[in-house]
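Only one chain is included here, represented as structure tokens and corresponding to the form predicted on its own.
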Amino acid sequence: MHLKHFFVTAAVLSTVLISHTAGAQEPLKIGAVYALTGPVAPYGVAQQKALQLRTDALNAKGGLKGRKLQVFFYDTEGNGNKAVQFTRKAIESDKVDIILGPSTSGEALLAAPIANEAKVPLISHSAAQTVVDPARPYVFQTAQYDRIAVPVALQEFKRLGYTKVALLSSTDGYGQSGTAVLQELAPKYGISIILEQFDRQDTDMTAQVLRARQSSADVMLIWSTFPAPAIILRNAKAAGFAKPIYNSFAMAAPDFLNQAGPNAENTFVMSAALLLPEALSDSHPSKKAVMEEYQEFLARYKEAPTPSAQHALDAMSIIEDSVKRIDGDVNRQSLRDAIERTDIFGANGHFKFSPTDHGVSTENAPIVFLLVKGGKFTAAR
């Protein structure tokens, strides 16, 4: 190539590169560390749908501050080691600006310290309070965690006159966190806990069910994620357990009905209101957000969303609100700082973050009780 031609070619390439750089900003990168397959996939798949829905909607409007959103999905299969592996990959290889997830408490308790140490904001979708208490600077949470849900359950039991609760809880992060809060708070409501534990992957809990039946408990409360609750209900029916059975809000999903089948009939489930919006009072401050997220999801997928979906939708509302408030470059640090100043109502409740509080408010939580009737969720009252 002649020297003259070289300089002409270089000049053209330089012009093209400058033009491209000036016309398009780098995308805002989101890492979604979700359980998309495996036993807890009902959580991650719903979150994936919700995140894709909101991402597409924002990108159709030009993104956030002119930056399109780029999402990297990682399938943890509900495995804590994989959650750690993919959290590192998102941070180090894919250079994401923020991480959403993981889907479950056990995974989140392992992944959160990694994101915090790397100074990458992470918005967990898990339900264990210990993920954000004590608060880590870069870790936030959208799910209604156990310290929010437990008082609601205990208030309901007290209202119904129950004084002894047979608690069947799993030995994983979700089960142990819930157990600790229940044991701490139950005495304040005049309620005693009779504890039976199991591994979430156990295939039979008949022994625990029989001990619960033989105890003086007024009611059974199952505190576990998939797949154990469906197995317990099958065991309970076979053992002739005749007392009321309640499930924690981890079972507020259609997959619970599919897995438990007829064994779930006439049992109760605590739930975020998104699963059955009409069960939430019109005067509740989160009703508007609940209805908007419900209708948005239904219009896109022709199916009703689950509470797991709202964890991702609320997280995206927080990100959108935060980016709009950033004056200057949007990066990991400015995102973290803006998120910590969040003050919005989502479907999960009031997000009023501060340096010492990175979870949804414990006040006036939009939680309802559902009764399984005819294979469907209905309002319990």
Given for the second form:
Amino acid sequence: MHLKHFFVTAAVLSTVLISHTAGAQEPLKIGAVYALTGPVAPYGVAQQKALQLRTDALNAKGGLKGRKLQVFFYDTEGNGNKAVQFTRKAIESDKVDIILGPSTSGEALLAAPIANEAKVPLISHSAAQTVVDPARPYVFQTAQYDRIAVPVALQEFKRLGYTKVALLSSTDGYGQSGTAVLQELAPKYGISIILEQFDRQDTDMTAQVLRARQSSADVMLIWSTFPAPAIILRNAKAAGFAKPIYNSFAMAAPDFLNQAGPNAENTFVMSAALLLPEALSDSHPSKKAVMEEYQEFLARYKEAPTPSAQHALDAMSIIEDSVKRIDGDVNRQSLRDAIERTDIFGANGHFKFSPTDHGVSTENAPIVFLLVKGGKFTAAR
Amino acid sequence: MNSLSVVIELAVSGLVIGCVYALVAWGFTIVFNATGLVNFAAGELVMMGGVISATLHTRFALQPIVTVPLTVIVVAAVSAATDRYFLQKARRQVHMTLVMITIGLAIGLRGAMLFLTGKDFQFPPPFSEFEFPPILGINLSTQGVWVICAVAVMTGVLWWLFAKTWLGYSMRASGENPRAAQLMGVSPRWVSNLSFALAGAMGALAGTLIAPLASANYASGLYFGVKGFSAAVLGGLGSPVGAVVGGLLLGLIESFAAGYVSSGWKDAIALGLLILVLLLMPSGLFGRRATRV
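Next up, can you give the form predicted in complex with its partner chain of this protein, since the form predicted on its own came first?
The complete assembly is shown below, putting the previous chain first.
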């Protein structure tokens, strides 16, 4: 009996000792809740590639603070309900330390509160300001959002002397968010907005284009994701719309050129500098981050990154920088606290987080205007 | 830039999309007439028309003259198969069950198309490259002309089918009174298969026609299904004439509402009018029979 007791105690003691030492090498778990299929898959797939390349590179160097990075990918298909389900799964079953994503604003607005309540840090790749304003303790965002992009567009229109803008926006979350910000800020630049709307899945926007033409606006601004802008450009050409046409940063991707074809010629697209780094001036503080991210993506995948990739790469840069600053155990709480004190430059801009500011800075955003010429994106000026 | 050209441009735009709605509405109507069933997978048939023809073009470099007939045949066959192997096996079930099966089929077809054709929005080439010169300052899109011509031709074909051929008589008879039709030597099962095949062909045609204009994507089925169903109900479910009238009317109302009232409200206005019509004429504009649920 004594022998049996001895063996039981030995077994228990050794399991405890082994699990304790194994704890030090437990991987750092990252849950990536991305839209990998579905209409917005171009965004999610680019982010997945970017995340994969950065975590592989870090793991090759031994991980962060001796802990390897383990990524769990979840495909939400761009669906908010799935985003919520997978966020829960990541937190409860896979027990991740931090969540990256979701890829779109609609999903983020649903999934972020879940992470916040469960006290798990989440770095969103969405573009809606409302995800981080008001700031919730555990929710951060790397993507530039409309409140950053809109002033850049309005400033450009002011510089070119436009006072009347025909805004064609979709009725989904992205279009509505952009519309609200544009209508709010336009008067400050002496610009009036004429609003026309359409459903993201509508098949013909001739009526909206005709109204824009009738309104004698100086310029047309399209604020929508795929596939509507390609349809609008075709309708605009057929209706003989002669004024300049601008697209939002949602169209800063090669898919736009594929879909719109010759109708995109001589139109403008607002874009994060990552799409065409040479369009950003060398003196810009984010130029270094932009060039680095562009080169690493190109080297690994032999193709240029689309701007969605930078949301994931910047998130990893933030995590890397934050882990360095943590003394002691790297867990959900310590990660969150360290992230909140981040002050680095990423491809999206300046990340200077504080308890009230969980998004990228609005100042001096690395956004450029691209002109489509010869079926390619070129620097507009 | 005078107001007449605006009216014409809006009318043309409304007619083109109205024709597409009419084709989808026919899909609902033909099946309903022959079997009493509302096939909620009709929208997916349109989607399949678009993505299959687009994928045939991108992957095998086939031209529309080949992809369109091929797609129509394939989708018609798939539609007939869904009837033979799923719906007919459940014929003894309650009507509601059959409707649920069609919804399930719609989801299955959508998933299959995602797997087979991918997630991207594809814009296949228009049926012909010929560009119309501007008439009265209006640019007619060639594909739009194809759409209108196709529906005009189909109207003639369907009229001839139902009014003059034995096949058409059988389908109408089977829809009105399956027992009597059986006694007269018409097989309701066979008619049912055929009506599903025909609906598949209509839907696929609609899909191939609209894809060059509005893109083809695996997720677009629900949108077309809802529009087509609204058009069918507006015109009177069960009436082929009603389907065309309903479709064109829905397209025109949408276009003019967006052009003259407010683009944000166009869907609300169009469907609001649908509700108004149904309140006044519950069977729709041309409907004869009440729908059993």
